[in-house]
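Single chain ahead, by itself, as structure tokens, in the form predicted alone.
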Amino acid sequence: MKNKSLDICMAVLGIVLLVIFGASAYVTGHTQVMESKKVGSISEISIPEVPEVTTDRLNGVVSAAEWESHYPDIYASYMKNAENTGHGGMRISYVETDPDIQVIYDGMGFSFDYTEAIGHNFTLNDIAETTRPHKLANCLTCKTPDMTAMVNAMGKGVYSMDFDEMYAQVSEPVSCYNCHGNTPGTMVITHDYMADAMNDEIAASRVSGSVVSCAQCHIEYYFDPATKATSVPYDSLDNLDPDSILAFYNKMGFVDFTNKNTGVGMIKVQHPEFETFMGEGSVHKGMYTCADCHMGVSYNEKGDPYANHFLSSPLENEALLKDTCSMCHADLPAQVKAIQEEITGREKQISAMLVEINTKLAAAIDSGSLSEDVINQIKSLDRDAQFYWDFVYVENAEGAHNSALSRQCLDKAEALAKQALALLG
């Protein structure tokens, strides 16, 4: 079973989604904290007036160690992430524990490295360390804030730049502009194609700017095949659903990576948490944002509320369970544990499918027993069998975000499968 901790990257204080190229600016109020410092959620927190920071970093982001005098229980808690190493710290392989990734993915990296996320304190050495291929910048989109800053000062070409020329000139992981620019206690959107996905009126009136924050890392994207800029593919929140991202990837003839056993050209989703979140069939979206459930409100020392920034999950945040969700779910890890388990034997099962379909595929063209255009509808009925399959797969919650979702994708994915297994015979 893949991580649940769901380190999703966010902050809220105060609702401010600032949108940058060209998209415009939303500001809505922030709560006052009661006289009695408690609060029911970050939204409720006072913050403090922003303190100007000079920064003679490269690239002009500050970092988090820069903020940590203005806000030291937050950057406390922030660097609390850095215990996040895994089990026991021992990451879980999925190569191990899901043998049948070895043969869906044979013909990019994921086949081969493709462990649990760890503490956002680890974006940058994690991409060092991993044995996957990286040739091209693009790969450190959501690694390091001082790239992102760099394409918001150069523009898209900074995507296409040799991965160790950037690489030499970055040093932040995942941190404070990431979600807040170099202005703490605001909703910034840094990265230009969520931006470019996101007009105004949806941003405004449809989704909260702490949601969109998190979600331009935590989302399903493509690297451009003319430009190699990080893109995603689709320009609101109409048309983020599996199908329809499905088939603008038909349309554009899209191509992740080429199965080296079949010649199939597969699509590889990414970590589509924004797009389940805010699907049809989400019982919370509109309710509660992502640092709702994956931060919280802690107390300092003088009993003061402050945004917690150390990223959990909600099943292991007590106060949470007992003060909010409790008022709907008498026992919400149970309720979640059967869903995650429901959720991964099915995903078991349509693997299997999905390697049976590698094997006999490959052995009919090997062959020549089937005609070319069985060939090619059985290629067709592979590729969108495992973008169904897939977009559960590597969704870190497991079906807890939006199990209606979930079960909608792999009853596509199996009926798509068994079509392909009955023209393989």
Ligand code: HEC
Given for the second form:
Amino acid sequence: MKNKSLDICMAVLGIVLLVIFGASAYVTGHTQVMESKKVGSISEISIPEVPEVTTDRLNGVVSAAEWESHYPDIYASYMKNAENTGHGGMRISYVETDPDIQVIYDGMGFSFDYTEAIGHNFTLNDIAETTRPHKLANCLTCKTPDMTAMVNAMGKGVYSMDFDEMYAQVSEPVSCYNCHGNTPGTMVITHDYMADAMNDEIAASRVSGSVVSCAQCHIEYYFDPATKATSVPYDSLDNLDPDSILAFYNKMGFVDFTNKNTGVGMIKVQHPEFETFMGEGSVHKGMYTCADCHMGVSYNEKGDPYANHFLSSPLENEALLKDTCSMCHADLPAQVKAIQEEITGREKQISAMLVEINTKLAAAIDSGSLSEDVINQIKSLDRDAQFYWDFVYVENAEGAHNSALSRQCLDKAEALAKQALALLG
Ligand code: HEC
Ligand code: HEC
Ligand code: HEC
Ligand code: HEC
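Which structure goes with the form predicted together with the ligand, now that we have seen the form predicted alone?
Below is the entire complex, every chain and molecule, led by the chain shown above.
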């Protein structure tokens, strides 16, 4: 490994030059955005010259396999995501571990089919196998770059195409194009709704391309009721907090599904990792990017550094823990475990309250024991309480990204649920 220190020197020299000469280009949508590189992260690695690769694939998306010969280490680490098949290889079914969702999600697919997230290589298999209904192509928004490129070429009408028709045309799971376009080495925001929402923020250096690239999918989104286009419920970093998102949905009267037992029009939150990490109370926002904690730098057999594309928990990345996190954290795994136990414990306690509201509300509607006015008040409290609870429940870090925000949301959910239960007597 004797070349390693030399390479690091070269890498550091690269950074210095990058900083001096105005850093590398970040491209979002159709806009070129400049961003300075940060020392201490993957960005330190000098990027090999981007080769031209031509392809016959759909809409010109160069596949991961076609990049293999140019970036063998990155490709191998990207393929390693196929080893992520769930906890200890056993994929958790939340319908079994958290049976409360059978009641509170009743009326939508997640009440009977909701399994743990696994590696990026499986996105197309998973969407084919799920028993949740999926009629339109918009369900493929976060599953394949082939669809993303089609939206970029043909516009938002693609989102409302028939699912089966679209599925027949795609074959690449989440891959290089999603985060780099056809130019690995630059970050390209390829998903139109994210470029729309975050272009100005990236231009103003308020958020890194290595955060927004993940946020293209790890976000709360909704399908526009008129066009069915995948959309985000905010347009800047200043209104991505749960209160603003709920206000946005309530103002437009947005309904994801109607609960079968109570007839309440509910909001179904989806994996808001971007919103928790960039939200108020996040300790490490601005200091780290998603890539710093979930990718990191590795070294090949020759000792050359490369950006590790195996997306893992930082707790499973020993080098990262030892070299970086341990500077300030004596025992990060224990700290994270304590946060997650506290948060998931409270999630269960509050989902039990939501089930109680559901059962009592359905009974009150049946018996006509409460006035319409009171029933409507309870319905609205139920909708809002479940929103705040869901914002924490479906977030994949289980409190680790921003424990303060998770606690706040659970406090709000609990207070609203208590009010509803008081009205139900
Ligand atoms: C989910 C998003 C994502 C996917 C998919 C992805 N990358 Fe990356 N890639 C990143 C991020 C984030 C960085 C780090 C950027 C930074 O922090 O400077 C990066 C860095 C890179 C770099 C520059 C760093 C270096 O080591 O030279 C190259 C080259 C690269 N990726 C190639 C690829 C290739 C080839 C593929 C497909 C096999 C791929 N990437 C797939 C997100 C992605
Ligand atoms: C194009 C959409 C897309 C992009 C971009 C994307 N992801 Fe994902 N990610 C997904 C989907 C979908 C899944 C779930 C796959 C499944 O379960 O089949 C997932 C799963 C994951 C998992 C596994 C979760 C688990 O519990 O094991 C991790 C970790 C992850 N992503 C991190 C990232 C990071 C970090 C980035 C940015 C560098 C990123 N993702 C960018 C769509 C995306
Ligand atoms: C420069 C010091 C420093 C470094 C380096 C550092 N952290 Fe932290 N981290 C903190 C502080 C301060 C807090 C807040 C106090 C606490 O909870 O310990 C924190 C909190 C956290 C939390 C809990 C967040 C929450 O909302 O409760 C996680 C998770 C975390 N850090 C992960 C990491 C990871 C992963 C690394 C390495 C990539 C890392 N930290 C490196 C200082 C640091
Ligand atoms: C400071 C470090 C840090 C940053 C930055 C960070 N995360 Fe995480 N993330 C964590 C920790 C810690 C966990 C919990 C890991 C565990 O349970 O083993 C986690 C869990 C996750 C998970 C669940 C996967 C798993 O292995 O449990 C996903 C998906 C995820 N993060 C996505 C993101 C995205 C997207 C971003 C950027 C918007 C991001 N993270 C930024 C530390 C970080």
